[in-house]
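A lone chain, given as structure tokens: the form predicted on its own.
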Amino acid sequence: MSNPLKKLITLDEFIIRNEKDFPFASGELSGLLRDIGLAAKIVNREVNKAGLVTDIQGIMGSTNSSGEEQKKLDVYANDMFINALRVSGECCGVATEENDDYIAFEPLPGKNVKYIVNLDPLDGSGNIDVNVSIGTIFSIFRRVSLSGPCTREDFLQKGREQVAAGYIIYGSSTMLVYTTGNGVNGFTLDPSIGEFCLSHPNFKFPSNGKIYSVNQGNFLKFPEPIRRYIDYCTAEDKATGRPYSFRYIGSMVADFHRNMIQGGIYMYPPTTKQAKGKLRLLFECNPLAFIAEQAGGKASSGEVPIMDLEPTELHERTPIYIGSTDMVDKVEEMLRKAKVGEALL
């Protein structure tokens, strides 16, 4: 009988095999992704114990930088990833959804570290206590400052400047999905050997899909063209395979991951209460936009590609429409026609 372990390609092995294609110096990407993967394994262990260990369930009694109530596991995951990146030796600073400002790491003697990380340590944390999929989102940039401690400008870069981005989804299995600008690959955690192993090589978004994901409870608060698009999704039309299926988990990572596999669109439009949308450009939208484009999909603010937006603050928010290209194109078309109509009035 053949040994199945011989067929497995681990995350570390995959990185080493493909390192010549990475826009990093030898070993630097390996180190960063290895440390992110290690922190993900630790967070995964705690996520899987959330129903048994009350110390990591529930709320902290504190709020994050945006005034949102923090879960205990939010804070735990934030600490784990920051600590892993601090000791990596390949990261000079990190900005996260949970912290008001970026954190500059003490420069290592004799070493000029070139990279910073933007991070959403626990996406969809409202689902923790009800045992629904959650995730981590990360984005890696080459710093623009030349030396010494990193600066705010290092973090406020367009998404086009990302050199790597990825996410970890903690679901029925735990997966790490990432891109360095050479396609998208997915690795599933094999708990029997404690390694992420290549399971989904060369992820591709179907150009069209039959799933739309949106917080439909906000329907009446959405702009009129978005309401019309949702009506379009639910209308019966055999030629286009409508009505589409409505699927909304409430974790962006989980909705995005499903739609990348099956074909679909995820939307978080502006509302009457949140005119700039809810999701953060640096910590959620840019990384997933990079992955979407590398997988043949599309990510738009409704007016321009997400990765072309110029950030002005760490916790900047933006509307986002992300997923199968044909579906995002349709949303943009409806928004564009509405804008032209308004201009003619």
The other form holds:
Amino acid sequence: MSNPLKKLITLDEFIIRNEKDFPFASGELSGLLRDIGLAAKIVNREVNKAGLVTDIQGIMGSTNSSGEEQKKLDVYANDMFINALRVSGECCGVATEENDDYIAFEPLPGKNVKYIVNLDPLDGSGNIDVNVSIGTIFSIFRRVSLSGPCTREDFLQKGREQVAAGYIIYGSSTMLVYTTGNGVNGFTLDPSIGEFCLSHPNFKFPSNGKIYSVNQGNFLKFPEPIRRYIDYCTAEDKATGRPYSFRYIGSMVADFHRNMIQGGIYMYPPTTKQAKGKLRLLFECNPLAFIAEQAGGKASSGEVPIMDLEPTELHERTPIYIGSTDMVDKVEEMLRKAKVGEALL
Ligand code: P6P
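Moving on from the form predicted on its own, kindly provide the form predicted in complex with ligand P6P as a structure.
Now the complete complex, all chains and molecules, led by this one.
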């Protein structure tokens, strides 16, 4: 029998093998990615038994900075990742969707710590109690402040400046998917050995797709060009394989992950109630945009690439259209034509 270990490439081994490709190649980013992988395993353990251990399910009775109800697992995941980053010694601060402000870690004497992390510790947590996939999303930047405690500017960088980004999806299997700017690779957790193992090397977003993901319930609240695009998706047209399939499970990481494998577009447009949509630029949109572009897909605010947006606040939101390039192009075309039309009125 061939040696099964021969084919296994663990996350740690892959990171070390590819360290030479990291921007500003140094062991620090490798160490940071490994620490995130470890925290993911610990959170995965709690997510997987959430249905059994009653005290981890349910709500905290508190809300986050966006006024959203916090689940116990939200807070647990938030604390776990913050602690993992704090003790990693490679991160000088973290901003998360669950905390009002960023957290500056105590500077380590004699060590010039280079990186900061923006984090959504448990996206889609509303699905915890109904056993639908949820995810963690992370985004890593080099600090721009020169020394001492990190500053707000370190966290408010354009998405283009990310040195790494990734997500963990806690689903039928637990996967960690990340990029350091040299393509996108996916690792599946093998519980029997407690290691993330390379399972999806070099992800490529199909240039087109037949799946659209959006909260159809907001249809009447969307801008007219978006309503027209959704009508385009549902129209009968054999030549372009329409109508497309509608898939939306209320967990962006899960919808994004499926679309990256099968082809598709995820949309969270502005609505009459939320002029900038619901999703956060720093904690959800920038990291997934980095992954999408690195996998040959596209991520747009409707007007400009997500990663070209200049953040001004930690919790700012942006509309997002992300996925197969041809589908995002189509949405941008419809929005552009509407703008030209309005200008001619
Ligand atoms: P709605 C989860 O709260 C989330 O941030 C994304 O994961 C998900 O796609 C979206 O919000 C769901 O929002 O308004 O459609 O319920």
